[in-house]
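Here you get one chain, nothing else, as structure tokens; it is the form predicted alone.
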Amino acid sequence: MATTAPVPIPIPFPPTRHERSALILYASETGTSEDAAHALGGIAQRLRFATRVAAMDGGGVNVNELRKYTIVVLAISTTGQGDLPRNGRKLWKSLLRRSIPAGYLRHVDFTTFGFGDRSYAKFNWAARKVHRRLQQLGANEFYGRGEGDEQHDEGTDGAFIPWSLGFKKQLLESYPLPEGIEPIPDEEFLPPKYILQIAEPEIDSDTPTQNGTSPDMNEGTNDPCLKEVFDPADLITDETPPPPTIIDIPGHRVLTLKKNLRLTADDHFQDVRHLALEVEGNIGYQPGDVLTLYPKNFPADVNSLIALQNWTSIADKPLSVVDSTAHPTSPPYTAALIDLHFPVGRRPTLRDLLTHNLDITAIPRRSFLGACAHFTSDETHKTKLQEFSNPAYTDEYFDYTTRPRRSILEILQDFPTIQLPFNHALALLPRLRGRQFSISSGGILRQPNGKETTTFHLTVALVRYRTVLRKVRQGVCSRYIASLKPGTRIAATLSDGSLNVNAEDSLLFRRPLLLIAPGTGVAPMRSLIWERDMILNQEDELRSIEVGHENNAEEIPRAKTVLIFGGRNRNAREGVRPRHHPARGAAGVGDAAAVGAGAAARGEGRGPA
């Protein structure tokens, strides 16, 4: 039986509700900032703020929207070369508009928290520039800016947790609760904004029925002569691959996998794959562009979670996502608003969501463990889960989850008394996010079979390792990629990269290039070498036509390209070592060469790979 959530304490608001409201925004690539934003939203909600948590580029979020809230809080990660994540760039660009008058945000109280890694030169650059821009527009910093560092012994939590505690204290001091109103206790479960419910069945009016039931329903199902022969291939095992269902991702393209080859030797610890994918049509991309693949959970894991939570009876029923009344300032539900991807052409089921949308093998954050404590009747389990979610027990949390890389599924197996309500699955379980990979093809490799199809090459290192408990772990996307067979159709999205290279960039294509790439970082370099080769070849052909074939001997010398490649395995097969560059000479890049970093250090040969 599916359980229901505990009834929360009603959340009364003062008559002038919008005078006590909070907008918590995040810009996140991997979910760190998003999880922090929800934690801050929970703090504000417990202090009786009408709270909305959304991506910076979420529905309806713009400069004008910031002015409607009592406080605005931004949790921002830094990606690339000091850039904002993709779900934060539209708002950032709108903040830079020169047409915004001075002091436009003078009535906005705000603060920011940045997530970064101090080993990078532009540490927390994204949060800093957003913070500075808001101040330039007149916004008031009501609480000091915070910065988390991934290099801290406790990760970004080392700074975020004390900052969030100070944030709560500051809210109580700056925005005291109305007389007679108390904060919502930490022991009470906060209801989510969006919940699941079983959809009403759609009845075809043209279908004859009797007493509301089809006359053929269940007819003959007990006749052994009518039952299908059991196919052993239908038996789900640990390695049964995910279903090939295409999910409806905004802007997606359906690609067909042509090759999935292991490049490293079988006895090498790292499994590096060469993927070749093909799509119909002439699709342009440039060196540095990325292809996002969307992994899926394996049926064995999904079935295990469904059984643990007693969701079997509802796992395959169509679902609807509906709005709760707990968040009056949040907009009505749309799939894009909360980043859901459903199968094309039908309502999703709980099994669909667990397969395509929810990351059940992720390492849980404290917030998940704290939420689970509300859904167990065992006092010992409840106490333990509360300890793991308490920042005062950081070592215990890391010892149990992070260091052994224990997954959400394994934790639910360790605490079998946890019974999560299926209608809160979207709020309790983290999103299963797409993984971005730099495209390693370019130039003539883009359309080797003519303009009717476009080819994408990816060079992917699969994540597989043993934990301190000697258990084998695989990344959810790595396991998915390893299972893909040629001919499989998958949904993927194409997006711009950070190299900003195109055919008009004449300086880059004509200057000498020194390219340095460790491991699979060679992917965009390989793309650039092939692209440069194609463009220079095209220019040579045009020049020979203009000046006449008799002057072909006066060929303009090409600038050199040197690729320094760092790889741990000198015996890697074709592909992971950077041999895939065009042939040198008239049809090549010039004196293109690959120098293995390991070989150079040993004083071995430096010839072209």
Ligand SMILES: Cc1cc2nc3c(=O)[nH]c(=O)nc-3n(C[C@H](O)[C@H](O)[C@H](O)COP(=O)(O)OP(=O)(O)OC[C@H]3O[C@@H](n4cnc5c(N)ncnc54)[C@H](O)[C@@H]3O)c2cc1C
Contents of the next structure:
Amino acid sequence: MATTAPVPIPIPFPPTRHERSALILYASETGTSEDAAHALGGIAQRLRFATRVAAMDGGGVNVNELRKYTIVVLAISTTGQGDLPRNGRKLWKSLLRRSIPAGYLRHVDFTTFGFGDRSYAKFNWAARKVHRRLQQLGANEFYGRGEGDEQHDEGTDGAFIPWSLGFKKQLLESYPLPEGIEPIPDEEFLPPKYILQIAEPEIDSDTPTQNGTSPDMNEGTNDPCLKEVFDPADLITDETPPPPTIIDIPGHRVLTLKKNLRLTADDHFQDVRHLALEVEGNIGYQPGDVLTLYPKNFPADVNSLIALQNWTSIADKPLSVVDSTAHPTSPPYTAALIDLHFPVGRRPTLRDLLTHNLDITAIPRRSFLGACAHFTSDETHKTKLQEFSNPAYTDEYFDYTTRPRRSILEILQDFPTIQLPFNHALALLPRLRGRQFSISSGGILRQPNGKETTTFHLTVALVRYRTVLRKVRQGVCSRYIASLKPGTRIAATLSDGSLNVNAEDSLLFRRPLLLIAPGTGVAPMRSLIWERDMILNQEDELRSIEVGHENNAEEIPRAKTVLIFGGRNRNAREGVRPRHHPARGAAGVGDAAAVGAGAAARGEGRGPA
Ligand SMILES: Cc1cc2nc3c(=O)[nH]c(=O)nc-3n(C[C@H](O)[C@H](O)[C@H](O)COP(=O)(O)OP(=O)(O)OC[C@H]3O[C@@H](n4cnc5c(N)ncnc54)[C@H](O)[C@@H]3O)c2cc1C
Ligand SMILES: Cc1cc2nc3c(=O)[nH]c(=O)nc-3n(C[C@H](O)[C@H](O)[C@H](O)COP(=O)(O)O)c2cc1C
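Now show the form predicted in complex with the ligand, given that the preceding structure was the form predicted alone.
So here's everything in the complex, that chain up top.
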């Protein structure tokens, strides 16, 4: 029998200043610092702190909120060029307000841990600037700040693990447990905050399954053989694509895929795609802006996990998400608050969550293996899983998961005695995150069909490789993109990039331009070349109107554009192979060494390739 989770202990919210309480905040793009924040939250919880873990911009977090907790810990990643991740920018902005009185945070005990990569010029700048600002506002550093580096042999864990052990020691020293109270032992499972429950009424006949069929599809058939043996899951093969369900992602737009073309030669190892997506309306975007696509897991993998965990009987029932530690003053639960995206207009099922929200083929972090140890009754499996999750056995964890790129699904297959409770799925499985892609269109490519529709081009290198065990692996979004057929409608979000090119600045566009781009780094460069071309053409047209058609306006010579492109295959198709355009002056790129990435390169457009 697998261990059943103990009943959660309610945590008062918001705590008053004098309670033993911890606020653990994270600002994360891809989940590293979010996971770390949960690990730190676990440490504080075991030391009997009433603990809240949230995004810096999570519900109800503001400058005033920081003063309500005994300790505040911030796990902050750096993105862009030394910037804060998007889910931390609001709080950062409010911390910068001049109206905050001096010493406003003098009662706050805090520390920070930064997640970054030393290969970037502004290593860990986001955490450093938040730390410095909190000190300026009077907050006290109760434990020295730490910094993780992706370039370390063990990634950011190389610094984070020892730092978190020191953090625990410091908490015990600075905030000793009251007489007679012991820490919660590591062997005891900490109940998650958000749990899943089957929604009432239990059977909702309107809820379609992933195949768009009713769960009772055997009902009503006259074929007795079919009635006995037919299972919709039998129709699913490894290649059955994910369902086209539109997911309600905040700020999303529904785009229609128009083209999904392979650009590289068939015999080249890398499959690079040109995607053209279209949306209704006039949507503005700049060179450097990014489109986020939201991958989905494949039905065969979802079915496999459901079967392994014995979740078949509840997989298609509508669910609700419940805050198990809710207090009457808790901020209202919303799916967006915990990064969940549900199908539009209906309650999610477990199958929906496993398809759209939870990354079942991710390489697991240690914490997942540690949690699994609680849910097996097989002592050998339990010991092995505890060993993998123990920071003292780094090599074992590395050799079993990271090096062979072993996924969560494969681990559950290796350890069939693990039986995870479905209502803990949100806490146990990592979030399936959107993947960002630089937009490679710009200028006149933005609205080739008039103002009613906007087009986005993406240049995507599909991730596909062999592991040390000779298994073929595909990136989760790469596999999803490869499966998309023209005509498919998908949800995507648009956000600002960090190229910081202002298309209005025509002086900038008159200067010579040197662009250096390896691989799909060419995407924003292509956008910029098209943008510059359009703006300069518009200016020339305007000048000729101002001067008058009869007196031909003197042409202003255009500055050169030089693109240095690093590709891996000389025999690549025209789409990604650099081409020299000695006589393209009239078309607007001067004598650019330009690159074609997509349709225009195949002669479908005028102007730069
Ligand atoms: C701002 C921004 C803009 C971007 N723009 C583009 C763009 O224009 N075009 C583009 O193609 N991508 C772009 N990316 C990258 C893109 O977002 C995805 O990361 C990429 O498509 C892979 O996603 P995936 O889900 O397919 O792979 P995942 O499932 O996330 O897997 C990727 C992981 O696979 C592992 N891996 C990959 N290759 C190997 C190998 N040979 N051996 C062992 N492990 C390996 C690595 O650990 C890697 O982290 C951009 C990223 C950012 C942050
Ligand atoms: C687009 C991008 C920009 C980045 N910029 C920086 C940077 O300026 N400085 C830095 O130290 N690390 C930078 N990094 C590295 C990340 O901070 C690092 O990988 C971190 O572990 C990611 O954490 P997260 O998963 O919580 O977002 C960048 C990573 C990406 C993908």
